[in-house]
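Given next, in structure tokens, is a single chain: the form predicted on its own.
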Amino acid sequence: MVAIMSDDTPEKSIISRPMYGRLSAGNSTHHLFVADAEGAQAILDMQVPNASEFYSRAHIIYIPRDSGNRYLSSLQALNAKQFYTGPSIATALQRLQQTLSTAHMGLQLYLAGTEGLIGQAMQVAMNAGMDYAVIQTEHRGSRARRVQCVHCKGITEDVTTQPVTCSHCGLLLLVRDHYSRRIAAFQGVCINAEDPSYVPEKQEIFK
């Protein structure tokens, strides 16, 4: 992973927090990109000396989400060997899993976009035997978090508030900065276990 710091890079004091860099064209024989929403811009911003040759060996998996068609024509203009547009992160992860199951040595994986997408794609890649340390990542766009309730183990997607209500058990959760790579989620702990009458106002923190 290219360790170039950005405004969205977490504090180093939080050991478990993911750190992101900037995508950089590698010298691999094959290139696999997975991106969502504004993550497309991270691909488009890459400096590629011989773009036509580079993208002739590339596979792009892209989930537009709220960005709609904003980046589609620009991504298609790269003329990647394979280009897939998915309706959701779940379908994109299925394609990623299938692609990795038949991949050969010399594949470079690039992940760009939201933390939810990066974390889940990283999880799929590690399950396929890839070393997370060699996977390039770049955070772009929303800072919404994927949160696991430590009480019921349910996952709440696209969390932007602090605290947040667990979408499974209904507990009011304090979203912690501690992150689990194994489940690709931040940890949420009940904020009012001792006094259920205490209900702090929710604030938009992770925009």
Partner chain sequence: MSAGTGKLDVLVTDIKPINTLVKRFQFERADGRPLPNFSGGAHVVVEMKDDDRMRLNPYSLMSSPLDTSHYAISVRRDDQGRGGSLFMHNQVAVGDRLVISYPVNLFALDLRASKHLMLAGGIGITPFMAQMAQLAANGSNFELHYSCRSRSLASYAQEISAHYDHRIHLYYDDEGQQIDISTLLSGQALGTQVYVCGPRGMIDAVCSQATAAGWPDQAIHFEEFITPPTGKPFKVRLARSDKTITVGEHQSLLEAIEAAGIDAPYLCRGGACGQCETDVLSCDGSMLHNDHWLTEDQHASEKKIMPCVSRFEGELLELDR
Given for the second form:
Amino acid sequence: MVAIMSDDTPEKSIISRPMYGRLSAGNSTHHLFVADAEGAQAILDMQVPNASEFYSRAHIIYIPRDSGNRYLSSLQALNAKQFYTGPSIATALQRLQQTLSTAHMGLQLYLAGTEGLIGQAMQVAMNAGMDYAVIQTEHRGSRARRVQCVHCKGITEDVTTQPVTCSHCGLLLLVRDHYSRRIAAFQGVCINAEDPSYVPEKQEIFK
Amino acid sequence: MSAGTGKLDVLVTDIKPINTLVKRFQFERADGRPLPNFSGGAHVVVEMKDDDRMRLNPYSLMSSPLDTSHYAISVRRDDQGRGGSLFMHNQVAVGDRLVISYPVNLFALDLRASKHLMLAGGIGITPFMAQMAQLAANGSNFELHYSCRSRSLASYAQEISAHYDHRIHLYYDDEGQQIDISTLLSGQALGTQVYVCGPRGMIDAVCSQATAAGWPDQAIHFEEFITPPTGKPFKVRLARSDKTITVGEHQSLLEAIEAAGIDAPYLCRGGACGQCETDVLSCDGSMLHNDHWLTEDQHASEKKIMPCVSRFEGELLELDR
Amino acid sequence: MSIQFKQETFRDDFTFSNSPEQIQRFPFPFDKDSFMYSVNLEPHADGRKDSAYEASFDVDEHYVSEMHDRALVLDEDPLRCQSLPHMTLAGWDVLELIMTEKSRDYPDLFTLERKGNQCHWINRPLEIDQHFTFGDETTLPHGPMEYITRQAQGDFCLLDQRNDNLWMDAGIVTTQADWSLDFDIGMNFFEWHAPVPLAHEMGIFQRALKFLLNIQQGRPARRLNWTLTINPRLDTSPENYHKWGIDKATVAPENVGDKVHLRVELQTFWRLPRSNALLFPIRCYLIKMSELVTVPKWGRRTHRVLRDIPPELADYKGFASYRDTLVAWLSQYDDGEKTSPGVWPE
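Could you give the coordinates for the form predicted in complex with its partner chain, as opposed to the form predicted on its own above?
In what comes next, the whole complex appears, and the chain from above leads the way.
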């Protein structure tokens, strides 16, 4: 990950919390983008010196989610060699996995959009043999988190509240900043294990 | 000595000329027990007592990590060098006792690799000999590209070709053959790690072409032992020990510190590992940095020196040692 | 050395206790009357006789029962033992190291016979007699790391060394102080320490990492870490926190001496020769406060340390809620006398 703190990364956090940078055109002959929703704008904002040549060797995988058609025509105008839009992160990840299985060293991977998308795409890339440190990321849009319940191991998607109820086992979880790239999720730990009568109100903080 | 490693007493049990420049030395433990296990890419530091002078030179282990009944190293004769290789070639005989360090690995394999792509130049073949033996034993995927001056100087080329067959690719300078680095790098699947050991020019070429092709630094591994360069004698003040020493023309600063009876840390003795990093208290003159550990800024700051390979010209250098 | 192995539990009825001899050999962590983080690494060598440091891998009276507790944890939750695929060679390194050291340090308890790769391992306390082929996983009931660490007290982490960092790429963790191997596996040195307060700002981890990266074969190092635990519970995992967290609420002035345990981790670090990985055993020792104060120096000093510790550390170590109760109880064992330097009983 690029170690530049972007505007929307909380200033005071812990080292395992992912930090996101700004996409910048890498040195290579092959470029692969995966983005969701507002992540499209990160691609569009990226400065590319020789854009037509650059995008003639680029592959863009895009999931509009609730942004609808807003970015589609701008992304299409980049004239990428391959441009794919998918209905969900899950469908896009399958395509990513297949693309990486035949890719070569030197490939530049760019991930932009929600933390959930960035985390899950990075997980697929790491399983394909890429080192996370060379994957460029830029966070745009929702700050909703993927949270793994440390107790039952179930993952709750799109978490916006603190605390959150585990969608699998029902425990009330404190969402920590501690993050696992391998699981692509933040850690959730029972918030009232020491005093079950303590039931704090849920607050929308990951918006 | 605070070398960070233990010492081993060994006997020289075999010396074999490989060609006109290279000799292979085999060591067994003096007490007859097996030698310590090691990983491919490890080196040992051989202590050479040449009259009243002590040289400590690092050599990659080239024998199989699966057979610790003996260790083997190869020494290329350097007639212009400081004399370490000449000592090994001319003065060491079968039956001699030597002291070597425990193995230290500063050129380790990344065992996550889906494939290990190895590029060797000349005597840089030695760490790969051990690594290939280790990888072949568990069926790992590797490929070696080995560049030599000529067939007659291609140490171990026939042996490894016979052993590893199509995984070995040989290139002879005098027959106009060259490794096509950029083509080689362009076709490697994700998960490949590249390793290079050989002359400086070859290491630079592989690293720069890999970087230009988008390879991450994490997947590029190289090892180069710099021989401590010779130079004009110079004076050094060792503040903590309250001693002033003179570093001879064919001596490294580290060797001079050790000769004064001062315990100084080291591991690679080749400017790579960072272990001997020493604070400079004052510098009236110019430092001749030869390491690839300190950053350019640190070199310019004149606050740090790597005494294993770097020297000094001027009035007086004062170190925190 | 002949050890009387105890039959005891670390859960449910909690029958664990330390014999008077075991109290004397407890690895007491405080060398002065106050505590702050430091890079307290030292060579793990020349162990003092009859101390927890005497052997490379200490075996004590709790061995058999602790191994039984580990088996229970693994039956409940197999994710407590994991190894990323590239760590198998390091697993064989671990097996070889522990078998070699234990059979040398405790010849009456453990025997390793070896001809080439054909090995015969005997573990008398656990009644194990195993023939296997070194390097061939099919000849053991578990992978090599799991096999041998089901027979060794303490948690074990296997750290891969690459790119000037250490990576938590394998381990067996059933006696941990509230961290999850399943969550942290694959992280680097700074990441898995991320939740620790203060130490990052102090540069502790940068210095510690530099030291650990340079640990060489045959030159192991060690350090101590500590926390407090309610009841002699080995498995204080985050996985089960919702089950044991409530224990803290049970601390009261009349039971604090028996409920609260000082939990000391003897951490050691070993360069593994075949894989170049680093083995990081975390051996947990428990002692009741009522046992600890039988050594007058330890009673005085523990009172002063816990009384004066910064609140964020008390919070991180999880005893902020009962600190006052504990300190009040300990104060009756602190007569204000001076304590001698160092960790040993007077």
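Superpose the two forms; the largest set of C-alphas matching within 1.5 Å is the rigid core. Positions refer to the first chain, counted from 1. All of these numbers come straight from a predicted model, not from anything done at the bench.
Its Cα shifted by 3.2 Å between the two forms, Glu194 is reported here after superposition on the rigid core.
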